[in-house]
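Let's start with one chain on its own, the form predicted alone, as structure tokens.
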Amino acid sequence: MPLSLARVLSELSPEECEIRFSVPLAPFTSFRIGGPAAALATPRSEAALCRLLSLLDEAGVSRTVLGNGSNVLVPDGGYAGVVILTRGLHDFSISEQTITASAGAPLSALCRAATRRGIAGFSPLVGIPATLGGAIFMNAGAGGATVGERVLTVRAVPAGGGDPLVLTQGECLFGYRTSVFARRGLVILGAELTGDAADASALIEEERRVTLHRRATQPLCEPSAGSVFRRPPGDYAGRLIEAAGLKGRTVGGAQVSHLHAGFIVNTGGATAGDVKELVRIVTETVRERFGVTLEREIEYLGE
């Protein structure tokens, strides 16, 4: 642990900010892989989290943002820098059809108690296993709907400092899977979301639908982050490597689902270099089969 990077954390009180180092950062990411950061730090307000990363620019000290870490892989050798938890940050409210949050709230729960408020348009998103400013970061969706559809403005911290911005959504940028965050690299506090007034019985229902869904068709019950790769045009990620024969193609510890082979999964002991190599080994495979390149969704952090 640099010197100079405690001097720099010791600036915020533990009233402020929880501070770890050398803390492996497995357990908190959905794939259950990756080594030690430097520095974990978990702010307590939004206002810590921009004292926070003031702290770290001013001082050139590298970082990164973790929301629930369910599409990103860490390396095996981890991150020597300072990772930043939001999970501190989940509160939320609803007033008729607004939802004002933090954003290390948990979206799943935000969605569900729109839901049972009466909000329509949360339902799809339902199970999607994201903070919400991660989910906002690249713009997740499911079920043909999208975060970025809900937002009506979303606060955050310019790259390299400054004051918080408030962006519309227009401003947001938001395209497929992606937004004006994840260009710009801007840190999202939190948003305001809407939804238009519905039947909460009826909503409600849908959500069950969705559910029972994507327990049948993903492999929730082992360790992934998520689609692994992008949708190509006109055709689907899944498809194409389940015609490629690589359901359950394995490398060490990483296999393609069996159940979804958008998905690669940890069946005990990956490593980050054995989903990489599957990665890998997919994109090739699919390429000269079909002539169709996959560009990978998932993060790879510190790339």
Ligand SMILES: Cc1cc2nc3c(=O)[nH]c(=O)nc-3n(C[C@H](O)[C@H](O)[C@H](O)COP(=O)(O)OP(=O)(O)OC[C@H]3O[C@@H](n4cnc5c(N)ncnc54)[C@H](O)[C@@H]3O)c2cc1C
Given for the second form:
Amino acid sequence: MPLSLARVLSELSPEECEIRFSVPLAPFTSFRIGGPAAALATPRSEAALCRLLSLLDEAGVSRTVLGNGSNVLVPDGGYAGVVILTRGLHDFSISEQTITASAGAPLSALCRAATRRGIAGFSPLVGIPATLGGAIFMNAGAGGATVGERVLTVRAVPAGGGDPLVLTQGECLFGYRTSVFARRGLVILGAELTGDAADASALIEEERRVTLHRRATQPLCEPSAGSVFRRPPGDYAGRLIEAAGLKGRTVGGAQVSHLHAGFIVNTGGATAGDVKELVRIVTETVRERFGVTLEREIEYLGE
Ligand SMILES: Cc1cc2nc3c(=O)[nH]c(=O)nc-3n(C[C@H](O)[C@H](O)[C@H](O)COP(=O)(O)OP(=O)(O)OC[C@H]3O[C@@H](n4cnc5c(N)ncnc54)[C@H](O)[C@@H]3O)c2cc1C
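Form predicted alone already given; the form predicted in complex with this ligand follows:
All chains and molecules follow, beginning with the one already shown.
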């Protein structure tokens, strides 16, 4: 560990931020893959996250943010900078139709609570294994609904540092699995969300249907990062991969899921190298067979 890194991080008190050095990242990802971070910092408040960012940026230390780690592949060699884990910022509250939440709030818990309060638009999103920050960054969605549609405002730190900004929904530039945060590297501190008033029992029934569908169609018992590829125009990556005969294709411990060809699962001991090689094979095979170039949805941490 470089001395300067320890010195920079020692500016923060343990009450503000938990700091650990040389921490394996695999347990912090849904793939259960990845080497160590030079340091893992878990701020305990939005103010502490802001201070951490400015200390790291002033010192020129590389850093990246990790929410639930369910859309990332961490390299086998790990990450040479500071990984900022937002899970310490898990609070959310609901007042009438408005939800106020910090970036590390678990999306499913937030959506379940909103659904039970009769706030529409959140029940299709239950089951996406995300923090609110990761879900806003990716504009996560399911069943025709997206997180971005529910956003009123987002509090975020600009890429170059400085005071937090409050962005309106229009300024978030939400698109299919993208946002201004993904395009410009702002760090999300928290957000306000809303939905129309609706009958809670009908929303709970929709949530139940969505959950059953997820359980029947996704390999939820095996580590994965969800859909590996973005949806190509007018088609589905999973359909193309299955039609190319790639279900069950294996590299080391990584396998194209038998249940959902859009997922790559870690059958045990998969490395990031295994997953990357399988992604390459799938991309090439689908291109050769159908002339469609699949784009990756999962992120390779640090690239
Ligand atoms: C079983 C399974 C099912 C899934 N189903 C769906 C689905 O139905 N729909 C869907 O859209 N996705 C799905 N996913 C993918 C994943 O859950 C989403 O992409 C989710 O939004 C990732 O959130 P996260 O908190 O895990 O982010 P992470 O994976 O931790 O991070 C993803 C990106 O967001 C950035 N980020 C995270 N927090 C912040 C922050 N506070 N500020 C700035 N940047 C931040 C990270 O730096 C990284 O670049 C699924 C994944 C799994 C494993």
